[in-house]
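Encoded as structure tokens, the following chain is the form predicted alone, with no partner shown.
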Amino acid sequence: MTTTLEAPPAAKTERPPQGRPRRRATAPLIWLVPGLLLLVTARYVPTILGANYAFTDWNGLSSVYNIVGLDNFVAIINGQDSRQALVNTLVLAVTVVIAANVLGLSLALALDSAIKTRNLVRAVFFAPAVLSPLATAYIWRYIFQVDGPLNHLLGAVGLDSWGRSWLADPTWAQWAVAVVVVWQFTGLSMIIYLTGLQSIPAELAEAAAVDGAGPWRRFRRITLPLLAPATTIALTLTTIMALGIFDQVVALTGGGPVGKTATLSTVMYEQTFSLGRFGYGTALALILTLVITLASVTQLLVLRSRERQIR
């Protein structure tokens, strides 16, 4: 008996039907749109509208005001007040950033590994960037009160000749904000970069430690450079927000002693509602933008150069 074996037909190749119009692409950006337009009527009409009293000398309660053109911001450069508040709200954030940044790192090369504990301590360390900065403000100034936390501690292990009224100090007082805010912004930054460390290959590492590289060379050599992008993320988050730093100011010191601890926002909310002039606080808030939007494009523009010749 002959058996003839037959040859299984050959599969169909199914094609997409032409003409069938792509709306896939284009439905999730309809979505956006509802959003966008509350955002930009909610947030970016106002703003705009509202810049235009930093050239009228309106006092926020009566409907009659004058246009005096560019003499809030003239007044704002020749003004000793405002003049100190510029350097204070710029060395508060170079040190707000360098510090936070240097202990968010170090904090998550320390906790990217595989001890049982380091869920846990993670929590611990970014609790802080999550809680309330007035709330965890009032609690540092206790800390720092004459008879506080602080100094009890220090006489208790024989230093009493360093305890002092920290802030009250014109000396100590922006340092004793800086710790404050630097608390604070490292448990950001510390995820920041414990993600960009996951993103990296283990492999990397080990196949230099095969090749004898030690660990300073290691992280000199593949683990900063493959960090450059969560780098970007954290050192420009972390400008933005030290540049206009307010809940602490305003809950530890108010600004003094003398006026050394006083940074733009707190200038600027006491000149608007303190002493009614809005105009003068609108050009301040124009002047707070502009620093604040011309430090972050800088940075944002100088780590993505940065980035892009290390790939």
Given for the second form:
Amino acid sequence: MTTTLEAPPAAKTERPPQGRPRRRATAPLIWLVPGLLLLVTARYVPTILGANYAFTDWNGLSSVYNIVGLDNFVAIINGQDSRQALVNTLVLAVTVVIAANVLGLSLALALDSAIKTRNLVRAVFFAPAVLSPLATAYIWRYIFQVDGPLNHLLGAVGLDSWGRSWLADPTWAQWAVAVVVVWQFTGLSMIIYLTGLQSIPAELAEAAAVDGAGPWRRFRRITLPLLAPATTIALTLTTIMALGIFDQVVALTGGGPVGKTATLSTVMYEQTFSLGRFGYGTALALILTLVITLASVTQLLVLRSRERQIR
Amino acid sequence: MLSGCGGGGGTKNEAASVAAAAAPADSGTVTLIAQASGNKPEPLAEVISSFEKKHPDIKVKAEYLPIGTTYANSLRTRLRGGNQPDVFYAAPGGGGLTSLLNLADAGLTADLTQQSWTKGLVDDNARELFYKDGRLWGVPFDRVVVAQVYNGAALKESGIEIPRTMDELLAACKTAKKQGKTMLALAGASTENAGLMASALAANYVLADEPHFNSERTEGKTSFADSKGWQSTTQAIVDMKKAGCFQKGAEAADIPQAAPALVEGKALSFIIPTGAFGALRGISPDLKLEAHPLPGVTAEGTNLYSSQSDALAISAKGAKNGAATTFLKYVSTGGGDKVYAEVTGNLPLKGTLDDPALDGLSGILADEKHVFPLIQLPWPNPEVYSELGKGVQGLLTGQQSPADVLKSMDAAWQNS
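Could you please show the structure of the form predicted together with its partner chain, as a counterpart to the form predicted alone just displayed?
After this comes the whole thing, all chains and molecules, with the earlier chain placed first.
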């Protein structure tokens, strides 16, 4: 006996009935107009207008500035600090996206059960996602400090030599930051995967089990393919959030030691608001926007294509 | 995206118009913004209270914003965005975001040159920080002293004598370490505090032999990397680290972690402006503080920073408000500076302060040859000082060599 692995009919996108009157279909668009207008005028128009500062040497104060062409972009490409920040951003993003999604999915699988305390446990794991990144980063900063709980714990189990100044250690600082960000993002991906899991009919897994498929095969052949829409959302969201990471880095390390944890966002903030280089900072913001757009659109296209294949 | 408040910019080479401050008036309302000092009560609030008692027909509405980028960007936005306060705090010199001379260049401050009460107000050694093109753009209201401030009780308990030379300091560091304490608290993750420690060393190593370093650096006759004084300054930090002068984890510490180490006596001293006395005493009212100069190579070659390093300015909008001029006149010449000094621990513009914590500085403060303004105040942009602060952290973690730090500072200088 074989099991046909197809998504249930309910999971397919429903199309509106062909005979539905056109007037009703356009009605929601009219209701969208005020919100869209507000979004475009308050967000996109100023953003596009502000982009021209990337081609100037404006210091954020003077009424006089010069057009410098692509000089800011050339300085970013040639600048050691900005290059390091780009590498740091990518390493942090890849680490966080993989770890947060693997952990989130694992937790979702574990909590998608009938245990009595599941709602409490879900809330506990989801809590970091709704807490202020700054507040939680300051708590972690205390945990990581040289006389903090982590080093005390290591000492208590005889690992004193492992103790260090985690947030100023050139090797470990970026991993310490990654731990905090993963801890904060895992709850969000867990909830997305849980939602996806709950939309998968239990009958499919039961039928596969009756056919003799083991837990791993059921997960690989049934659960994972049917989780594709949730995976797309979770991966895209965590990628966008991880590439733009700012609060946690500022609160934990300020980008240090000597740029080891600096990200494109923190360098952009520093250059613009601490050093007054608004032209350079705007150019960096454009590059960050480009990186996030490219990464998320590519990821979205690949994942959507995978979803279509599964259907 | 950084669209921000950049409106009004232009590429024309227009000259900023200059407003002259109005003559002092006896009534009116003055709006003021300043950075929060960390002292309780807020020292400027005490000055305002004292001013309003003397001038009951003038009301000052003050707003205190968090120190650092929050204040700097709020000030710049308000000055550029048409929501100007009449009076605001500025840093003398031209290198930082709130620097007086940058704001003057942008036409955002009123010219105070014609006010007769400002004559002789600015010290000769601080003139280039307040004047540009022969015009006065702000007034000082205190004298900032940067010193090695000791926890008197902890120092006495340790039995360590106040070091008078760098060699003695390094020896004292080793002694303190053996006792389970550290000689110096350092907030190595704070660019400001780490930079101040390095700057205090430069007062001894750079200004002793190269008193005109800044002007020569501006003219391109020298560089940080070529300066023997700066080479010695950065090497001294490495030597101090090796001698165990700083607390464990200093490279990751911020001011809220380092300051309590001094208060609790775990660290014997902290290099800070004496204006932080108020904040330290706020943590522990019984704290016995003793300020001394950070020792140089020799006792005779030891220098001290003491200069008019805080300013109040009148905005272009406030130029029409005579009450704002009256307030500045009171702060600088009417006794406001003394009220401010008593709350903070900084010195008033004339004379000294009756505070036993400052007794260790009385000798050197009277010796003009060994007293300088902060070396970083005339630097052309904030990035140079930022690189110095980061460099201290890099020296402590071993990521940078002294030569790397100086090279970064030279590169930052070019970004002006």
